[in-house]
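Coming up is one lone chain in structure tokens, specifically the form predicted alone.
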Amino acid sequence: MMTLVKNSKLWLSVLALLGTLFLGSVQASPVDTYEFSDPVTQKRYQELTKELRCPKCQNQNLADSNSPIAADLRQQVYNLLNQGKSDMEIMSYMVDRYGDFVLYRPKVKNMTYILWFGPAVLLLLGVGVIIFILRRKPQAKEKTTLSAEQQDKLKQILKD
């Protein structure tokens, strides 16, 4: 009877843990119930919401963010798609409204050079510094020769 009670407590604990984990993952993703006219439009919507960054959240795209602004932007993307706008027009609309920050892959231009090329430049500088340090020759040692008097003195010291 005691083992039956212990086993049921264990099973209840496991179920409670799994329920908590499942509920936590369900609450983490936003649920939008948009109806699309065709699967291509739905696919475009999904790709656009993955390419656009939530202006409020850190490193979350519109598809993954639960913030109210992300929900508004998802609605805006849906409306623009239904108006027949192309992906470029939707991206341009978002950039005009929120700046390049809203793009996960901003275009290469003067303001984004450091973002695109900075890591490569730093890597090349690091490799250059390492090569410079490794190739740097030690300073040449002056050849010192002992005079005849010094050699005699050295021989006497060694004999002693």
The other form holds:
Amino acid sequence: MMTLVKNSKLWLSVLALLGTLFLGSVQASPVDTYEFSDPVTQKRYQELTKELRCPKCQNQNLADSNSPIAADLRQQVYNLLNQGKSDMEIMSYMVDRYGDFVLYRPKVKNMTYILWFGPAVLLLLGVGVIIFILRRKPQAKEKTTLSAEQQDKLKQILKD
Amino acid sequence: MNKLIRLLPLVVCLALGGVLYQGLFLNPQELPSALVGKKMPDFELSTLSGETVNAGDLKGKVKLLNVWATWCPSCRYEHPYLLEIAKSERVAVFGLNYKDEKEPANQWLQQLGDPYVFSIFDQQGTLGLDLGVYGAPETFIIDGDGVIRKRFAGVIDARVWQSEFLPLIEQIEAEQQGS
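What about the form predicted in complex with the partner chain, after the form predicted alone?
Once more the chain from above appears, this time first in line as the rest of the complex follows.
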């Protein structure tokens, strides 16, 4: 009896372990699968759903999200691809309806200059400051070295 | 001058802190609609009662288009206030029954009351997609020329009505009297 209980416990834990394995694969599996006539279109579909943001679950792209609206938009991307629309046309179709927000890579325009170029400007500023500080240091050191006269005087004092 | 430069990092830090602090109070769900200022997209769909309607059938000087569904609990919460708005007859209230089933939707209107002039039955969500709808409830304010003036995502209650809707409705009314 005892061994049976032990065994069942063992089995339970094995089952639980296996269960967690499946859980992981369920979460990672794509939500829906579309058939594509050629691999190029499939690649474009994957790229587009990666580039487009889900408007409801805002930190996920369409490919990642399980929300109904993301599924709808994936369907729409698929439809538009099948209609022979270009990537640009599909992107602007989405922007016309959901705004610039659906683009994970924001457009370069007046409002987003600081977003695109801010980090580079800050980096340059930082480099500039470092160069400025480094250049100044040797000068400060020179000042602390003694002049020839002072050196002589120092030697004299040390001798005494 | 040198002293002022020393204060610069502090000033920059404070400014950055201020900007980020403000960000804490922004609602990321409040997205500007891409359709504000544009014409209501055209459509041809049937209503819940079975007639075929298009964008031209949304009549009225100022109208609301309320996106709702029976699967949406917040819509049920919002419903009594919509009835009140409809009763006041200040604006025409139209419904967009979004990705729903016909029978439960009609039942809902029978049981809870029908605030809508009519409800467009958008089972596939095609009009919803053209409007940039991503959930329910959502409400659009459309002016007399059929131009979308506002998109509000969320539940309308007395507070929201006072602060988000009435000022714009008054403004639209004033514009239309002027023209």
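Source: prediction; values computed, not measured. Basically, rigid core = biggest C-alpha set you can superpose within 1.5 Å across the two forms. Numbering follows the first chain given and starts at 1.
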Inspect the rigid-core superposition and answer whether the C-alpha of Phe101 shifts by 2 angstroms or more between these two forms.
-> no
After the core is overlaid between these two forms, has the C-alpha of Pro68 moved by 2 angstroms or more?
-> no
